[in-house]
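Quick heads-up: it's one chain on its own, the form predicted alone, in structure tokens.
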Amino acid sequence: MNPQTPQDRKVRVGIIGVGNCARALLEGIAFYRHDPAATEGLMHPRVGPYTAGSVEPVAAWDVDAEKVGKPLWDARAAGQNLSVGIPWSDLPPVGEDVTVMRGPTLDGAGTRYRERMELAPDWPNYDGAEIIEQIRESRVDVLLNYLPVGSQHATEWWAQIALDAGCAFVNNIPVFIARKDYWRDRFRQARLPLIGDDIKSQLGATYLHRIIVQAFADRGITLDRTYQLNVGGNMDFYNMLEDARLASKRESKSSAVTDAYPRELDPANVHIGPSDHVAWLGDTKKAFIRCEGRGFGGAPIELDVTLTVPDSPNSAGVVIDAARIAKLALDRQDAAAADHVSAWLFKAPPRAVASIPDQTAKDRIGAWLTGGEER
């Protein structure tokens, strides 16, 4: 933990991944930054001393050759990053004085990413303290954790990196790390907050799904069938063509959404996951969602949703609270406090807390915001 002066109020962030997520924070955090007084898009404006503009990219580290070596501003539209959407042309660059390093590969790029970029030339150091020396000097509070799909070798790996550097670590993508009672009971003795699993993104298909399946409960209707099916052009969905990387996610969707739903239903007629990459869709992604059910008397019930998304920013909203809060609990020494943001904000939280409802995961961490005493 890093103490620091009520002038210098500032969540310092290490990103490990550069790409359209990260693109999409930065460019956020300059937007912000801009107008200090703006507040759409926000789901917290502040959080304790923190605003979105107070988080500051100190240290990053990608595999990609034409992001390692520039400046972490640079880097952010390089290689296969795409335009996220933000109107970034007049906003002062966020990490411009950062150098993006080269972190192990691992299975941290697979085939199909390996189709549209170079590697960087070779980082040979695996025992991981040339990083942790770099976090150290960098004086980092909180890692994210933006690899592809199906890095699950890697991400245990950092997961480590931040327990031996001492910072809090949060995992925005479906490989399970706050899920798992291993990597949870090690953060939480070391008293450092683990957030995760997998970004359940602002306003997406996941949220809206467990929105609409806990209505079907909560109105009475049997929920017999659903689906969810998402495209999307940007590298997320180009490397999710790989279907050996995409269990964990196929996992993590599927449980978010049945985890909503207080009834059983048979795995059969569920299917939530990926579907296909369609590249003129850029950073936009659209989601097809169908219910079907039975109401009164067994009558027939069907609905079917179609959700058109920015992708990048859709996940960079919850980032930019996921961040502060676990600086805010560094500064409490409170890291019980990630189970209940992990379930509010991601769509694979620990199991303790998966079936609680959205909205009592979101008044407890009001509470705890606020300084309460609810948990």
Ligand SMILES: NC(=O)c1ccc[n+]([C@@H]2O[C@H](COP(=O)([O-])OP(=O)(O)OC[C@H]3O[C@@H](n4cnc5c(N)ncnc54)[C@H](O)[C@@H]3O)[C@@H](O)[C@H]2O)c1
Second form
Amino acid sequence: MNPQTPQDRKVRVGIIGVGNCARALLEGIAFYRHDPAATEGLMHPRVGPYTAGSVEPVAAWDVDAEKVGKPLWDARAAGQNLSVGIPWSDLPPVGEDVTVMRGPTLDGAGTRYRERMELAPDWPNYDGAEIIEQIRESRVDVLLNYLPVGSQHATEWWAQIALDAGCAFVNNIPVFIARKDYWRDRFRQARLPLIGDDIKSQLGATYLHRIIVQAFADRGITLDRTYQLNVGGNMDFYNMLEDARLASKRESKSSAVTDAYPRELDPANVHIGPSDHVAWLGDTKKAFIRCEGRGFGGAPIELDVTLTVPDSPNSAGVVIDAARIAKLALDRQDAAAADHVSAWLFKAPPRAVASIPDQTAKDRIGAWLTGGEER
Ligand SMILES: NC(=O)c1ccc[n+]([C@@H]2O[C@H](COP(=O)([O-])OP(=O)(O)OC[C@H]3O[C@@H](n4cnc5c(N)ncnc54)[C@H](O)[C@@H]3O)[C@@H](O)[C@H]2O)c1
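Please supply the corresponding structure for the form predicted in complex with the named molecule (the preceding block corresponds to the form predicted alone).
And the full complex, kicking off with our chain again.
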């Protein structure tokens, strides 16, 4: 542990996959450092002693030849990454001194990815010792997993690396780690925070859809059928054109909504998932949500909502909290808080907390944050 003054306290993060979500996080950190008094766009301006600007990227890994070997700030705008809508031209760069390193490819880059990306020269050392050394040297507190959807093996590989290196793991993607007892028990035993799985974006389709189905239940309306169709133009959506990579994404997105509705729903009447790639949308995502139900005396009720959001900043607004809470949990040696923050901020939290309403999860994490303020 470093002797640090409160102002110097940093959340040292390692970034796995320097795509659009990482870009939004980096530019967001720069934005809040540039204007430390700004509170707009943040659920928690402070998490314990940490501001949004306290998040410090200290290591990053990718496989794209256009990103590996570059300073992180340059890599964030390289390869297939798009403008994510944060006005960064006047912002002080973040991660300029960090060189993006080559991670293992494993199942990270699928067929769609390989159409558009050239892999950097391969890195043969798959035993992980070199990466653990890189993590220790750069003193990473929290590893942020931003691999493409369908990276099952690669995500498990990195979760094991987090355990071996002794850092917290935030799993932003729909591969089940925090949801699995196997991993949850091992992180608990190691007293390391494990937060995940699959970011529930700040004001995203999942959060909105959960609120709607909860409202149906609260107001005595029977929900008969629902869909949530999602389109976007970034690389995440392009990768999701490969159907074979989508099983856990569909499960994560569907269960996030059905868990919020306390009655039975026929799975045949629920259709939720990524739907198409529309190139000209860029980093904009559109979600079309429809709910059909029956109200008083069986009278029909229909609801259609369209949500248009900047996809990647919508994820960064969540990760900025998850990273800081993971660090605070490390400081407090209280890895158990991870479950509540997973329920509040992620689509597929551990089963034990998956059905608690968002408001309850929010209140619990709020109480945990203020309860230990003095520590
Ligand atoms: N709102 C959101 O944007 C949102 C919400 C929920 C979940 N997610 C998930 O977060 C993840 C990241 O999203 P994104 O938009 O940044 O994706 P992206 O496709 O822009 O970025 C993925 C990055 O991973 C790199 N990569 C591929 N294989 C790798 C490997 N083996 N090792 C290291 N790096 C590798 C790619 O080169 C790329 O830089 C995706 O799985 C996405 O589904 C995003």
